[in-house]
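Heads up, the chain below is alone and in the form predicted alone; it's given as structure tokens.
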Amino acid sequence: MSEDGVVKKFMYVNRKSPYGTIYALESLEVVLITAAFDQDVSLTFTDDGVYQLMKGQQTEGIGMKNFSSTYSALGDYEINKIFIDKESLEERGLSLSDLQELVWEDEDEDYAEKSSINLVSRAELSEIMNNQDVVLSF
């Protein structure tokens, strides 16, 4: 909770992707950070940052640490508002099954796994912006 216990709704943006700059490292890292410390935390996937979500990725030729598994403890944290944009998958000709299965527990249905992805349009997705307390962009 922020200093005078009301909770905030923290949306962080990830534009870029995965790889080849440190933008969505550190973006996951945030996200953790700021949900440990009870916020309302939501992520948006837009433009490349959809393929941090890709199925699969192989890292070894690039040299760099797969961090990708990392996403799915997400749910275990109680980050369960995740965006992708639409638009950003078709451009890319992508589509929900190219993404990871982020899911979290439903602890008033048993704990029933539901899933953490919305699918939205980036007309919908400006909306859900307009309605955080804080967006940071990476």
Contents of the next structure:
Amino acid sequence: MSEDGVVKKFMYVNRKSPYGTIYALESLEVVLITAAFDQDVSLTFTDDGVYQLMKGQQTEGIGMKNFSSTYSALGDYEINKIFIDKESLEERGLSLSDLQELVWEDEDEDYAEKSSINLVSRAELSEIMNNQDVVLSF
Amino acid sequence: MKLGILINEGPYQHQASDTALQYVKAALKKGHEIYRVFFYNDGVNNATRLATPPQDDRNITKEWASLAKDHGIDLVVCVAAAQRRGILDKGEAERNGKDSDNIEDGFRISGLGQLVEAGIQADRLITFGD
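Please could you give me the other form, the form predicted in complex with the partner chain, since above is the form predicted alone?
So here's everything in the complex, that chain up top.
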């Protein structure tokens, strides 16, 4: 939490594929830091950003570190609001079953494991974005 | 209004830093306060004092440094992004066994927490990038 106890709604909008450019990796680095400040953090995956959560990523061939397992740790940082742009998935011939399952444990319900993923339309997404205090787009 | 500024692209290759400079100047003229300018991603390259653009071109790094000096603006470069890209102050150079540093006066290197803090403290956080 900030020194004066302010909690703001931070949304990270991930728009780029995971390798190709550094945006996805460096976005994740800010996300994890923000969680340490006890802010209300959510993540959106839209456009090519939906590829960031693809299952079975193999990066040996391109000589890059595979950081896709980091997303599954988001629940441990109490980041459990993950929004996936439905149209972006569909435009790429993908469905939720192609993506990692991201979960969090609900302390109030005996640590029941719950899904962090919300499949939303662009119209819904724009409403959710309107309700944020800080939107950071990578 | 208290404004935080985030710059995610390097100078010359991309217009983000130029636009941010013009935005900050306009905001100051209107009486707004600049809480902090944070450089991330390739934006950290705005901080190298070794850049030597042609004489008839603008020097973006110097423009930031002089604006910051005139108005007391906090220019912060992300340490992790800077290390990757070879932007170092004296302390970082010594810690990492490098033979020199290259940061322009008026910029300082610090952690990503400074960006989050800008998001918390400022009324608006404005991103300039791709």
